[in-house]
Each structure stands twice: as structure tokens, then as C-alpha cells.
Amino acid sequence: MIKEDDAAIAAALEDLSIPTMMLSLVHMTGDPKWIRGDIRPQGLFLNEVQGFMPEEMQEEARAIALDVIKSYRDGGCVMPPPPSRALIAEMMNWLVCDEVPEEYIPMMLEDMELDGRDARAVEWSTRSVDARDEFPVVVIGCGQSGLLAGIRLKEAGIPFTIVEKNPAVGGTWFENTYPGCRVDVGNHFYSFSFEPNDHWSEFFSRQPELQAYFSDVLNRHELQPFVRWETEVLSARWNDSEAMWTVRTRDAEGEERELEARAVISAVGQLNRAKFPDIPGRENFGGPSFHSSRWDHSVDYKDKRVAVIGAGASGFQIVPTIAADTERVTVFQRTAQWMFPNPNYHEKVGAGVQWAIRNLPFYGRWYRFLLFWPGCDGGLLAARIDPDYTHEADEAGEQATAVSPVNDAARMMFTDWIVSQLGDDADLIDKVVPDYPPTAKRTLQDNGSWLSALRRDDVELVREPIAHVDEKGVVLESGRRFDVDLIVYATGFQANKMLMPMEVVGRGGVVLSERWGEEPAAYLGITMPDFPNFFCMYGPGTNLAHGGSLIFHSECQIRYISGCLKALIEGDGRAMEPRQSVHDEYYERTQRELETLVWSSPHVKNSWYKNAHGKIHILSPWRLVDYWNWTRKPNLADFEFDRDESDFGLS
């Protein structure tokens, strides 16, 4: 109920997503006319905080909605019937100025909950409540897919423990505590969808509002008892005669037990093991050093010469937090990144938002909508490549800059961006500009910070090749050596090593990480040949680099798994494994569909992306809307079954 007075609710006003607010006001009063009249939206961009409009377009709609709102509260927030679903259409192409494909909206409508209905929860028959109380579960990790993976099994009914190597939730966001660290997807999004927040303070929240959002769900699903904290797996082993997986596990005092389950779900992820350069000498420093991913809050960087090694995501949101307290940062950078405006990424939640989330009807799931819909599968158009297109640096025998014309214009966008910020600074535009097609490796969002940064006199950015480390120092190539106090290294994750340093041996002795070494590969990124009863969340080919988002993807592949776990209790199962040529098909069919995209580009040097033989295995090519439906549930002829002539329909 809304209970604030008339000038409370104008000053509330001020804060919000105008064109949000607007449909708001439809399911408030029924009626559609406040979409169809001259009161709309100019554009769409990503990552938008009050909506492109005049100022005075914007100013008439708060006057509108004032009114509107206020007759809402006069009449005890009583709503008319929902929307139809040709009016909620309606509604959205209206907020993103463009016709929402039909296709999408099935996804766009079960991501919103407009009917609050969380629909991706798997149902279950009640006749499988024994089943499910013989058919434990280990998770292995309390990240946000871990965590997720636990609120499942928990409203299933399916006993399960979840193992973590920290003391606390998070994953990520427990163990990355360096100064600046943030989130770079909208917080209005980048959340569970069944799990709304309406306190962000921040549209891309810093790292204790994130970690604590996660441990505020695990206690609200009162999932404590479930986990075991500072416990590190170090084996899982399947026994094919008992159908059971042993999972060896070791705690923080050095003792070793084993658990039994007749699944084991992985949700380590893809960025959990820090990753360090090959610079001769790194242990031969006198001062503190440390990686970014395992920052020690115990050294003080105030008034210290510090050295910044990679200027990746993370070296791009530290070295602007700490460059005005240390006495100089040098930072030194392979390759230049390319970055794209966002002028929110610093900015705070208004109180009126806040106010608008919990009181307007469903301001805060169209305002997720709008998050999501620009960041979903466009970015795939500007990272396609056009094998017809000759960018101008090909001709001259250079370094190609882009790969189609879509690309090309980014890249022109971008770069001018990046100028506009520098004035008549040549050397570090040339520093500073990238080499490479736009999108070829993770583009990272500036709201100026970074740029200013480098431009301070007591910061210097180094783009020569590192010779070695000293006792005092970083020394280059060219002799050229840099004496400093401390020396991070932002230099990144293990990524295409996936589940190390996990032991995990499969049906007939066969060792995954043998199999993998560093081409990972798995059906729709989950499930993988002789491994039966084993899935994973954030697997093989399943990270996002054009849009959405990896708690959106966790979600599709929880379903997914859920409704495997399904198959093999409601149908008396034993074990399931994806059929060898079912999970060919795709590996193949998803190695071409990576070669059509720029992050394959042989342009594209230093690409965390690619593993040591310049392939990809650990993206996703695929459209978010292709993979929603390929996961709403298995397809369960692409299995093989051990069973006990059981049926296996999915009810």
C-alpha cells in the first residue's frame, strides 16, 4: 500500500525510468492510452537509468503519473485485471522503440514474472517424495549457480549437500575484494529472477553489496545447514556397479571424508583459479605481491609506488580507485581493451527508485525487462563476421580493425569515445587505442574513470614486453626498469582449464581432465559421455561475451538439470550420460559457429577467450533465446540410460 504523501511521491518521481513508470501506470489503471499518445521513448541504449526523452516529455509524464498514482493510493492500490498478453507485447516494443520478436517473448515473459509465477522451478509428482529421499546430491561450490543449484534441490525435496573451499557465499564475489570492484551488468538484472532486490544502491552494485545479496537468499532459503564451508573437493569418482559417485572432500583443518551421491552437480565455475604470468623472477620480489582475485587488505598501497601487472576488467576498476592515495601506479598492459560509454557505472540509486520497486506495480520487472533486452542477443550482430567484407587495414596488409560493417561502426564509436577524452594526447591515444576488431575480446564499460586515471601525472601506463622481476622491481625488455613496493597481478583466471584442481575419474577409469586439457566440451555446456550423473553449471562453452547475463544462464541450466534429476527418479533410474554422437554433433556444431564470430579472429592476440592453441571452447555462440529453449527441459532420447525397465516420461 502507498502511504506517502503527495510531495513524497513527486520527489520520487525524480529519480526513476520515466518510460518504466509509464507502463506502470498501465497496470495500475488498465488502460493503454498512456503508451499511445505522444509520450514516448526517443531510443533505446544499454544500461539506461531515467530513459531517452526531453527533458520536458520527461517533466509531463511525472506530472501525468502523479495524478495517476495518486488516485491509485486514494483508492487503495486496487488493480483492474492484468494486461492481455497482446497489450503486455504491446508494451514492449513500445519501451524498446522496436517490435520485440514473437519468439522472445515466451523468455522475456517467464524472466519477468508479470503472473508471479516463478515459472523455471520444475514441478514434481507427489508419488516420487521416496525417490527423491534416496537420490542425494553434492553441489560442488556456493557461488551464485551453486547457490541456485541448492534453492532447487531444497524445493524438490532431494537431499543434497553443497561443498565450498570459503568460509562464506559468493563465489566470485567473496573471493575478488579488490578496491573498485563492481559489477559490470545492471543489478536490476544481474539477480535471481525468482529474487528481486528493491535496495541496490548502486546500478552496478560494488562487491559487499553483491556478495551480501547472495548471502541474504541462502539465509531467506535457510540453506546454511546444507553446505560445508572451507571444504575443498579434491576427487569425485564414479563407481559404476553401485551407480554412485564418491566425492572426497578435505576441510580447513586438513581432514579428509567422503560423501556419497547419486549425482554431483558442478558450479565452480569458469574464473575461480587465479592465473599468474610466466614473468621470469616473480618470486624473487622483496615486497608484497599478490594477485587481484586474492587482494591483501593487510598491505597498505597509500603513498607506495605500486605496480599494476594486466589491465584487464579487474586492473581497469583498480588502478582508477587507488591511483590518487599511492605515490605512482605504473601499469603495464599487453593490449590495449576497448570500452564502450556508460555514464551510470559509478551512479547511486535514487531513493525513489527504491520507493518505485516496492509500490508501483511492477516497476522493478520492467525496469529488468529494459535491461535486459538490449543487452540480449544484438551484441551477436556486431560480432558476427562478414567473410565478403575487406576492412581498409587489410588491404594496406595490417592489422585488421574490423569484420563486417556493423563491427566497423562500433569500432568507430568506440574509438571516438576513447579521443574524445584524450584532446591532442597522441601517445597515449595510441596507447590506448585497440588494434583489433571491437568485441573480439571482452569490452569493458568507462564512465571516464579509467581514462582520467591514466592521464594523472603520478600514473604512467607501460605497453613494452616485461623482461623480468627483480628484488626491487619490474624490468623491461629494453632495459628499461621500474622499481616499486608492490606489484599486483590483474592478470586473470585458469579459464580453460575448467575444474581444476578436481580430480574427476568417470565410468571406466577415465579421467576428465585427461579428456579436456584445455579444448572443455560438453552438451548444452552441462552434461558429457561417461560421465553419468555428473552436470555442470557455467561449463564448457556456456560463458556470455554478447549480453545477458551468467545468473540467466545458471537458471536455464539448473532447469535443465532438474528436470535430469527428474527423469532418473520419477522413471526408477540408475544413471544418464548425453549419447557420444549427441554430444559430437554439438561440439562440432558449435566450433563452426564460433569460427563466424570475431572472438575467433586470427587478429585477436592475448585473449583469455582462446586456450594455448588459439581455439575457443569456453563462450557461448548461441543466442540466448536458442539456448532458453534447448534447456527448458532434456530431450531425453539424446541420453543413454542404465535403468531398470523404467519409464522415463517427463510429466
Ligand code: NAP
Given for the second form:
Amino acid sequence: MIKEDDAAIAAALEDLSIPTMMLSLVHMTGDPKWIRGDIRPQGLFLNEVQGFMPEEMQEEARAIALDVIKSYRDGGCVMPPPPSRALIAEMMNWLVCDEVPEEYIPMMLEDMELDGRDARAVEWSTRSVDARDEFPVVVIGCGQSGLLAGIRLKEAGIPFTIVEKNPAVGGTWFENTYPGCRVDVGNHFYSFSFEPNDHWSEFFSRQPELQAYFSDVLNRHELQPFVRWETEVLSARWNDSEAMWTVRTRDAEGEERELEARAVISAVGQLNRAKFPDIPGRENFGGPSFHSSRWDHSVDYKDKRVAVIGAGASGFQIVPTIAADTERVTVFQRTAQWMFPNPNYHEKVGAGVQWAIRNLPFYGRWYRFLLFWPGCDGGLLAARIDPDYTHEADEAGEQATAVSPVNDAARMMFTDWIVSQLGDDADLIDKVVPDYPPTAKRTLQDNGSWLSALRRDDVELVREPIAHVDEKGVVLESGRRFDVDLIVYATGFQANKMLMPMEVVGRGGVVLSERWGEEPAAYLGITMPDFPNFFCMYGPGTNLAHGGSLIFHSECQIRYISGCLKALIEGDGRAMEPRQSVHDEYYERTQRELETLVWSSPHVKNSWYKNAHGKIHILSPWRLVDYWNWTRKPNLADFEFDRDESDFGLS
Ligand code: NAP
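I would like to compare: after the form predicted alone, may I see the structure of the form predicted in complex with the ligand?
Full complex below, order starting with the chain above.
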């Protein structure tokens, strides 16, 4: 119920996304006229906050909205019947100033939950209650994906244990506490579809708020009793005769225990095993040094000389945050990074937005769609290599700087953004404009803070190679040296050594790390032959470089995994694993597809997307809508069961 008076409502409207607000009026009144008149967005931008409309149009829209909301309030907030599907499609098109293709609408509707239904939850038959009770599952990790797995297993009534090496939930959002750490995907979308949050204080939250969100979700779903905190999984071994996994753990006291499970869900993430650079002499440094993901808050960087080695997504956030407090910061960046202009990156969410999410019908859900859509599959367009396109720099025998006309347009837009901030500082422009195609490495978000930090007198960007580290600091190959008090290694993670250092041993003693090496592969990123009843979340080939959100992907994966568990339990199966041919065909198709995308560009030498041999195994090249479709329900014909699958009745 809306209790606020007219003035308070009018004040709240000042903060809102006007297009989103107009759609809420349609829900409030059942009348589509609000989106059939002259008021309409003039374009769509990724991460927009208020919408792209002339100021007078915004004023007119607010005046209309105030009247409508007042009537809605005075009438007791009674909503008319929901809009028809055709009208919803019209609302989508109106909001994004384009036609949302029919194939996307079911996925978007599911994500928005306009019908209030958590459609991604799997429905279980009442007759399988006892069978579920005898099907214990171990989940490894309690980051966003492990937490999600726990929620779905609890809903299903399947006994489970989550084993988490940290003392709290959040995974990467628990571990990365470095100054400036925040998410790059708008939070009103970067959250579980069934657990929207009305009180994000910033559009791109900082780490403490994210961790608090996951902690709240954990508590709301009463999952604490199911988690063994500060306990690491050492190994998981498949026992074929029993059709059981034995999961060996070690807790904080060093005590080792075994858990028996019918299935294992690995939810260990890709970005949590720190990678230190192979720079000689690191151990000789006399002062404190640590990895960005293990920030030592007992070390005071104030008024100190700080070296930040590595400037990808982490370094990019650290440097602008600490620069003003230090004596000086030297940033050692091997490869320049493309950045995407995002003026709202550090913006606070107005109180009016929080109020609207709570009070205006479906405001929050449409705002989620507004964030999701432009970051959905459009990113693949700019990533696709046009084999008939040759960039002029390539013709001149220089580094290729674009792989298609669309990619070149992104290059120009990103370059303009950089140059617009650096004016005539040719030296700095030369250092910060990358010489490889845009989006080939992870594109960073920027609201100007990175480049303004680099322009400070007490910050220096060094692009020359490091020779070694010694007791006092960092020495370049040129012989130039930088004496420092603290070294921060923002040098990323061992993403290609997936699931390490756990020892996972499948059927016939096959060791997963040996099978994979640095070429991890799994059918749909989830299942592997010879590893029955072992399921990955955020597994091989599922990292997203072109858009979406990993939470969206996790929701796809857990639905698929739940479907597999259902097939096993309700079909009285002991074990399932993907057919080798299905797995291999998917792997080869994925590899072929990756080769058509900019991340594979040979012009990019250093990228955590690539393994030591320059091959990509961790990224998904697929449209989100395809992955969503493929994972809605397992195709049981893709699997071998230890009994005839025709008995399952669940195809
Ligand atoms: P990263 O992107 O892998 O960046 C590592 C940095 O260290 C790069 O500048 C890299 O240079 C440099 N480096 C690595 N080894 C080096 C060596 N031997 N010598 C010199 N430089 C070296 O790692 P990250 O910044 O921690 O980010 C990893 C991923 O975590 C991100 O891509 C993102 O997916 C996620 N993340 C997200 C956020 C967010 O959402 N806001 C924030 C942080 C991290 P090269 O570029 O030359 O390899």
C-alpha cells in the first residue's frame, strides 16, 4: 500500500527511470495509452538510470505519473487484470526502442516473474519424497552458485551439505575486499531472479553490500545449518559398485572427514585461485606484499609508496580508490585495457528508486529487464569476426585493431571516450589506448575515475616490462627502479586450471585434472563422461564475456542439474553421465564457435580467457537465449544411465 503523500511521491519520481515508470502505469491502470502517445524513450543505453528522453518530456511524464499514482493510492492500490502477452511484448519493444524477437520473450518473462511465479524452480512429483530422502548431495562452495544450489536442493527436499572453505557465504564476493571492489553488472539485474532486492544503495554495489545480499539470502532460506564453513574439499572419488561419491574434507582444525553422496555439485567458481606473476625475486621484497584477492587490511597504505602490478578489472578499481591516500602509486600494466564508458558506475540509487521498487507495480522487474536486454546477446555482434573484413591497421602490417565494422565502431567509441578525458596528453593516450580489437579481453567499466587517477601527479603508469623485484622494490628491464613500501599483485586468477587443487576421481580411476589439463571441457559446461552424477556450475565454457550475468547462467545450470537429479531420483536411477559422442560434439561445436569470436584473436597475447597454448576453454560463445533453451530440461537421450532410460518416463 502506498502511504506517502503527494509531495513525497512527486519527490520520489525525480529519481526514477521515466520509461520504466511509464510501464508501471500500464500495470496500475490496465491502460496501454501511456505508451501509445508521444512520450517514449528516444534510445536505449546499457546501464541507463533515468532514460533517454528530453527534459520537457520527462517533466510531462512525471506530471502524468503523479496523477495516476495518486488515484492508484487513493483507490487502495488495486491492480486491474494483468496485461495480455501481446501488450507485454509491446511494452518490451517500447522500452527498448526496438523489437524484442519472439524467441527472447519467454526467457525475459521468466526472468521478470511478472506472474509472481519462480518458474525456474523444478517441480517434483509427490511420490518421490522417500527416494529424495535417500539421495544425499554434496555441494562444493558457497558462493552465488553454491548458495543457489542449496536453495534448490532444500526446496526439493533432497538432503545436502554445502562445504565451503571460507567462514562465510559469497565466494569471490567474500574474498575480494580490496579497496574499490564493486560489481560491473547492474545490481538490479545481478541478483537472483527470485530474490530481488529493493534496497541496493548503488547501481553497481561495492563488495560489502554484495556479500550482505548473499548473506541475507542464505539466512532467509535458512541454509546456515547445511553449510560446513572453513572446510575445504580435498578430493571426491566415485565408487562404481556403490554408485556413491566419497568427498574428503579438511576443516579449520585440520581434521579430515568423509561425506558420502549420491551426487556432487561443484560450485567452486573460476576466479578464486590467485595467480602470482612469474617475476623473479618476488620473495626478496622487504616490505609487505599481497594479492588483490587477499588484501591485507592490517597494512596501512596511507602515505606509502605503493606498486600495483597488474591492471585488469581488479587493478582498475584499486588504483583510483587508493591513489589520493598514498604518497604515490606506480601502476605496472603489461597490456592496455579497453574500457566501456559508464557514467553511472559509482552512482547512488536514489531513495525514490527504492520506494518505486517497493510500491509501483513491477517497477523493479521492468528495471531489471531494462538492464538485462541491452547486455543480452547484442554483445556477440561486436565480438564476431567478419572474415571478409580487414582493418586498415592490419593492411599496413600493424596490429589489427578491429575484427568487423561493428567492432571498429566500438573501437572508435571507446577511443573517443579515452581521448575526451586525456585531452592533449599524447604520452598518456599512447600508453592507454590498446592496440588490439575491443572486447577481445574483458572490457572494463569506467566513469572517468581510472583515467583521472592516471593523470594525478602522484600516480605513474608504467608500460615497460619488469625485470625483477628486489628487497626495495621493482626494477624494469630498462634498469629504471621504483623503491616502494608495498606491492599489490592484481595479477588475476588461475582460471584455466579448473577445480584445482581438488582431486576428482571418476569411473575407472580417471583423474579429472589429468584429463583436463588446461583444456577443461564439459557438456553444456555441466557434465563429463566418466564422472557420473558430478555436475558443475560455472564450469568449463560458461564464463560470459559478451553480456548477461553469471547469476543468470547459474540459474540456468541449477535448473538443468535439478532436472538431472529428478531423472535419477524419480526414475530410480543410480548414475548418469553424458554420452561421449554428445560431449565431444558439443566441445567441437563450442571450439569452432569460439574461433569466430574476437576473444580468439591472435593479436591478443595475454588474456586469462586463453590457456597456456592460446586456446579458449572457459568462455561461452553462445547466445544466452540458446543456453537458456538448452538447459531448461535435460534431454535424457544425451545421457547414459546405469539402467534403461526408457523406464524413466521423463524424456
Ligand atoms: P586479470 O583481468 O587477469 O588481470 C591481471 C592483470 O595482471 C593484467 O593487467 C595482466 O596483464 C597482469 N599480469 C598478469 N600476469 C602478469 C605478469 N607475469 N607480468 C605482468 N603483468 C601481469 O585479473 P583481475 O583484474 O583480478 O580480474 C580477473 C577477473 O575477475 C575479471 O576479468 C573479472 O571477470 C573479474 N573481476 C570482476 C570485477 C568486477 O566485476 N568489477 C572486479 C575484479 C575482477 P595482461 O593484461 O598483460 O595479461
